[in-house]
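Consider the single chain below, provided in structure tokens and representing the form predicted alone.
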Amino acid sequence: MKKLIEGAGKLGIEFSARQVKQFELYYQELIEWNKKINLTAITDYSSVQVKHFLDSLTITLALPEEEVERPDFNIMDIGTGAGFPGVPLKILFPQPRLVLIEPTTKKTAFLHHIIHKLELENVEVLNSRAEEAAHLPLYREQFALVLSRAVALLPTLVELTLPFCQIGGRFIAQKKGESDQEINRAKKAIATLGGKLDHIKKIELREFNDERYLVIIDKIYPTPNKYPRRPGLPRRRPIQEVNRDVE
């Protein structure tokens, strides 16, 4: 895990031997479990060293981490695939509280058997939709921190994670590449959704070779009940300026 080992350490990052041996683990039961089913096209090892669990420490960026430490802080990654960013996190901070929301149910297989085998506690996989789960009092409103990478444009993922926010906490987005377009399609939606842009912070490490930014919004009033709207809705008509908001 040395590349990893070196990033993390940019980011103010030391691991302890166990967490290491965690990631060690956690890359030899994705690649074999990878050979069964669909879970990354990113296989080798140092790619997954960085392009996975080095990009999902990133977050750490926007996260202080007397935030972390507070007992009622909680996570929700949303359209989690095989963990990405929620538990490389999760190794890196076992306290809090972790809901994995993912709608393929193969890959919610592999998300149980990681978190065993990896001995996290205190995590939660749901085989759901997002638009279906955010209407449910267990989780609407109920997160410190929600995150999302390589999920849908920015404008569709609001309508997806901003209802999980409690207020005061906040949503990050991981993008690549020129995102100013898309943030500013985005602006109705985060609006609407009871957000507010907070800032973009790009990520400035040599380990990657494109551009990334952490987008940060914060919850600051409730998002109104209609709000997600029925599955696949938000992915087809997103709140944007061009179109119209509700069916």
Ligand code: SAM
The other form holds:
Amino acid sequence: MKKLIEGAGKLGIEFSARQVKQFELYYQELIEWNKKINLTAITDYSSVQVKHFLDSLTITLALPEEEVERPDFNIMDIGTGAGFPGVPLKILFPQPRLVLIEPTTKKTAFLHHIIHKLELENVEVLNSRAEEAAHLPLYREQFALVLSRAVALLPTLVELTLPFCQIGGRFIAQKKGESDQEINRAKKAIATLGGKLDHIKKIELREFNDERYLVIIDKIYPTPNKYPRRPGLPRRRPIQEVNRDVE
Ligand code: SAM
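Alternate state requested, the form predicted together with S-adenosylmethionine (shown: the form predicted alone):
Once more the chain from above appears, this time first in line as the rest of the complex follows.
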């Protein structure tokens, strides 16, 4: 885990021996399960350390440690797939409650397995689409931090994520490449869902040979009850100035 340890050091993270072992085991299980079910196209040891583990941990750049230590701090990761970015963050911060949402049952089987294998506590796996789970009182407006990586374009994504944020909480989207246009197109959706764009943080790490950003959106008003709309609609007809299909 040399690459991960080195990269994380640049984020101010120092792992315990147990955490390094957990990442090692995560890698092995990911590769083993990937032979049977499609979890990831990134499989070589070095790339997984950087493109999955380290990339997930870049969230810490927008996450003050005091906040994570608050007893009511909790995290939701939407469309987590094989657990990114939620599980690496859980390895780093074992305390806060983490809910992982993933609609593909095979992937949730892996998530249950890896949580057990890594002995992670206070993690819940929800086999559901965000559009459905967001209307359940147990999850709606309950989370201090909502995350989602590589799930949808921002105008769609905010409809899937902001309903889960508490007022005063925030959603952090991980984005690659030129994102200005995407962010501009999401402005209407952000305001409609009760959010406010706080800032965009560029990830300055030599480990990545592309441009990566964190888009940080604060939740300032409640999300109107009608959102998210029924499954599939946020993707087919995203809320934006000119309402057109973007698939
Ligand atoms: N976040 C992971 C990562 O970065 O490696 C997985 C990304 S994968 C490209 C997108 C994931 O989003 C898939 O696992 C898919 O099942 C999930 N997804 C797609 N639509 C969703 C929805 N409406 N609600 C929740 N998850 C969804």
